[in-house]
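Quick heads-up: it's one chain on its own, the form predicted on its own, in structure tokens.
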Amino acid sequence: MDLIYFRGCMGRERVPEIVRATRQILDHAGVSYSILEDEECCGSVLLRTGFREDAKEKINENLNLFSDSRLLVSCAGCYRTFKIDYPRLFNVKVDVIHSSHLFYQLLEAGEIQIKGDLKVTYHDPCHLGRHCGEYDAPRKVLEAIGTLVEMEDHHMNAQCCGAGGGVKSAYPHIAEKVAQERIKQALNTGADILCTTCPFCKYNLKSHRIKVMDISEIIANLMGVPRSTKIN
């Protein structure tokens, strides 16, 4: 089955460094994939904010582009939408894998080698964790990189980053306040890096007090990619 890397709106428009790092990892590991030059939104934000008919139109457009392919996504929101919402609301099954799962598979198969001495804490995105029950793969990757230290609230009890459900756009002051509380938890771990696996989370949690990185950026950095993605 063809693998399509679905970059997502945030990856294309707001945090392209995640897309760049992910593609570098895929290329390094020799993974065959394609991207959609005319990629549409997955429909997640429309669904979360109540525009169901508009979302349905967007979903129909998407199905014409990738109905017979497997999707790779970096965004937890895209993952939840393809995995849960498409089947539940529109009776359409999509074969989708999150990037953290693929990275773990590549690590286990020896297709990528990563080793470091980083002290990292991990933020569970709501859509990937509580909504889809995906907790282990990113942690296993981070444990291979260095030392993983958990925040006070993690796994099922992890605090939201503050950006989900349209809050970042409609109520930016609330999103910022929620993010600051999560940053405090990260700082309390003494970690060098706050890692997440969702571009929305990275975008809202970015802070001068602690380095915030997507898991793809950390891996790409340790694999020796261009200086633009270096940690220091």
Contents of the next structure:
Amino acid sequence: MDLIYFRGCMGRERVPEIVRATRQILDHAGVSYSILEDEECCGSVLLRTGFREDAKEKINENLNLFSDSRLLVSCAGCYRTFKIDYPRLFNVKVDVIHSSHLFYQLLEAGEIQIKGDLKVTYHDPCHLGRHCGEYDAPRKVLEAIGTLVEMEDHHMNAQCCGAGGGVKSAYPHIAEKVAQERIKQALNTGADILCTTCPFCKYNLKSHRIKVMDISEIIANLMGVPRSTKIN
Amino acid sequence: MEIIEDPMIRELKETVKNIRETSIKNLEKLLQRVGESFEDNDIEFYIAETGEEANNIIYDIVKDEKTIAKSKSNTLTEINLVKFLEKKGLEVIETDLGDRIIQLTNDKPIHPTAPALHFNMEEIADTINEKLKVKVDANPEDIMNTIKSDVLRKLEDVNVGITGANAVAAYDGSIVMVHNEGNIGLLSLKDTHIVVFGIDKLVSTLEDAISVAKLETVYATGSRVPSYIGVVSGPSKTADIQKILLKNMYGASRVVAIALDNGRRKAPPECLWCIGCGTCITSCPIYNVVGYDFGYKGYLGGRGVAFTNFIEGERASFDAGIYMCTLCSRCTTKCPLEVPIADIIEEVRCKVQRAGYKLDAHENIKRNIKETGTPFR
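Form predicted on its own done, so how does the form predicted together with its partner chain look?
Next comes the full complex, and the chain you just saw is listed first.
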């Protein structure tokens, strides 16, 4: 089955480093995939902010583009939307996999080898964790890379980064305050890196106090580099 | 071990989920049934479609009074009873300590069960000293005792006590009220006891009502039980003299129950499962940084702003912060009823948006997506 890497609006325009890293990993592992040059919005931001009719129009267009392909996404928001909202609104099943899950599969299959001695803490994106129940794959990847240390609130109890639901765009100061609370929890773990699996989270959690990285960036950085190499 | 992990409490949670889901499903039947039960129990009963209707029913009962007293109740806050009665020239005494402090400071509550959590001791002492013309040190016991004596003195001349209810048993005609301070006990012993409750508080039996009240306490306070769970199923009565029925012994001679709709029937069932424990509020990342600006009256946090839509309309839920929620669903995982708050908020946002209440930031994003396929310019 064809694999389309659906980059998502954040990946395309705000945090392209996630797309770059993800493509490096896919290429390295020999995964064949395509990119939609005319990729547009998945519909998530419209659905979350009360524009359901506009979202449905967009989703209808997207469904024609995807046909029967399998979708790979970097964004927890895209993931939830394809996984839950597309079926709910259009009674269609979308075959979608989140990048963290694919990375775990590649790791398990030996298609990528990574070793490191990083101390990492993991932020569960709400749309991946609580909404879709995906907690394990990113953690298994991180455990392979080094030491995973949990924050005070994790898995189902994880604190939100503050960006979701249109809050980042409408109330940036609130989003920022919520992010600071999460950063405090991350700092308390003593981790070198705060890892997440959603570009919205990465974008909003950005801090000068701790390095915030998408899981793809951590993997791409460590692929094929000597064991003890640290990420700056 | 956290109390909510206790196997018996977990079981209770499942029981209450079932009770609430069934009750809301059978709401109309329970509403009809409770009228019959109240009649059997000699409780006067009214159904108020709106807050205004409820206020008028109450005013009709208390219009000859100078002062009445009330307990803490989101439903009474919802209908603006205090302001309404004050406008009519009555004095209203808040008997809940936190609410009384707020009444004296003219502020608003920050938590459904701990309304005055945001004041420090000095602020409270200063207010009391100024308003009650006393000299109290900033320590909790002195503050409590001063307010207690003042309220008790005022209660001597009060004939009517007004309370809310935590659950109402339709088949038994019983009203269940949870409190720790003992104030609801005092109020229910006044000559007339008026109870106002949302129609969503109905359950089938007294056992169900107690289960709801107990679970609410566990989740609201972390204690297994409150100091008091009061049950009122009729006026005070005795038949000790030759089996002749006499009313008005120690307690109320008149009990009035008012069931309030005020838009609740328009709400999705899941929104009405709520038992009012406030767990969604304390677990909300937005509420924790924004405070009561993310809410409407006593209805705080995500569930509160969504509920606001049904009782007060699109404008009110917009003002309450319907767009402030990140839809993170942390509330739902913490909520004993697992109310799908984010889903309800998404629904409400569609209504609010269609009514023209939207934010420029979101409108721009929508336009950008339409024109260029991306939220960003």
